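Okay, so here's just one chain, in structure tokens, the form predicted on its own.
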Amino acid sequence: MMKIGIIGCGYIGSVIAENFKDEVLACYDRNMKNMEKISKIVNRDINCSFEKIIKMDLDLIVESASVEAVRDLVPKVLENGKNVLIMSVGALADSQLLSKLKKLASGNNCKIYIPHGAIGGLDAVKTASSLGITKIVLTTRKNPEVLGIKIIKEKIVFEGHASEAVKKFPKNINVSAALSLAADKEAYVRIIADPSVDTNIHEIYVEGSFGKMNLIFNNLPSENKRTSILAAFSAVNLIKSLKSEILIY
């Protein structure tokens, strides 16, 4: 049985708790009501402080809080020798933070796991990167309300590199950072606010010496409209794969 802790007890944290009720042993969130919700899901009191959770005997800590949590809390998780699954992968668009976390993981003999989130095909993109990627573009289309924008007609609200996209839309475009990490090349990003859509649509175009890829994902949003259902369950799938005898890459 895997021993799991959760940092960030919102929608994704709840999904993790629902799927690993016996294995989630601790949770931390700045909002006490969120922690109480996780405790109710697993049917026991697992609320604790951040200082306690990083000292516990855990196999994995799931970060499902925010970009700020990755920056401020994940280094301490790694310093305490804990493997960590990062959901707020947009934080890793910061090359200095990425380098710091990689060094901490190496120095403390632990791993950083990144799920595919709201998109797929990262395994193929990663393979393509070893052959050479010359172009990689992500076009994301969401309802303006999800993006925190008020418009009545379709509009491109961002066009530029992933690192800048994450700064402008930190809760909406984590996929751009995951894609860039898989490609070992910063993705070019277009974000379109479209009042006619009620799903989160991601289109990936990759070109290189391997050939071309065109991947499209049309995802239903979760109760947190900024997050696709697929994104939450990508974490569930990753944890299951860590426990499995057969790994599919």
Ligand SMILES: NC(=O)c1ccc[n+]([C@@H]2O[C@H](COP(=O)([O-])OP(=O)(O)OC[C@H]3O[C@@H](n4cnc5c(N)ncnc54)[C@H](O)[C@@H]3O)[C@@H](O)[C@H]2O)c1
Contents of the next structure:
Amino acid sequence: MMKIGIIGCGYIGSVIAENFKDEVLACYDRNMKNMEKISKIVNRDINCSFEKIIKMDLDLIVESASVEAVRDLVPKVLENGKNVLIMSVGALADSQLLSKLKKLASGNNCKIYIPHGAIGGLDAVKTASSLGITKIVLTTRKNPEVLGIKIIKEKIVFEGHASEAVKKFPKNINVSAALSLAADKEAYVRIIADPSVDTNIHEIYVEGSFGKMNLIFNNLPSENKRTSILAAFSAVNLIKSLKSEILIY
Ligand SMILES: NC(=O)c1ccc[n+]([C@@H]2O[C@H](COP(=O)([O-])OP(=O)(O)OC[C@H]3O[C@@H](n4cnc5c(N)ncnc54)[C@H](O)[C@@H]3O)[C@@H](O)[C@H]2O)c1
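Can you now output the form predicted in complex with the ligand? The one shown was the form predicted on its own.
Shown next: the complete complex, the earlier chain at its head.
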């Protein structure tokens, strides 16, 4: 049995609680109502302050909150020797924060786990990266409402590197940071607001000394339209892998 804590009790936090009812021992959110939802799911009062959760005897803390929580809270999680699973991976497009968290993890003998999130194929991208990647492009297509934009005709609303994309759309383009981390090279990102779609579509193109790779994900959104169901369950799958005898990479 794994002892799990959750920081961020929204959609993804609820999915973790549903899937690991006995193993989720603590949760923290700045929104009391959301924290109470998780306690209801697991049928126990597991609401915590942030100060308490980082001191508890836990094997893993799941961050399912925000880019800001990764910046402000995750360093303290690692300082307290806790392994952390990061959902708001867009935060790691900030290279200074990334190296700070890596240093804290190694200094405190803990690990940072990044699930594949709303895309997949990161295993193959990682292997391609060790062979040499020359081009990596992510094209994301979402409904304008999900992006927080009001337009009636399809439009490219962003073109540039992943680190800039996550600054402009911190709640929508975590995938660009996960892809860049796997590739060890910043992905070039294009975001298209398209009123005709109601799914979250990510197309990845990678070119290098291995050959070429095309990956397309057409994801159904969850009750939180910005978050794909696949992304929440990537965290569930990662936790299951941590407990499994067989690891598939
Ligand atoms: N890696 C991926 O592919 C991927 C895909 C989808 C979502 N995400 C990210 O995962 C995170 C959670 O997604 P969700 O759909 O569950 O969001 P959500 O909005 O449903 O829930 C987020 C919860 O975190 C809480 N929160 C946010 N910042 C906080 C802070 N600083 N301190 C305490 N509580 C805080 C909010 O009150 C809310 O209850 C988001 O950052 C989202 O961008 C990543």
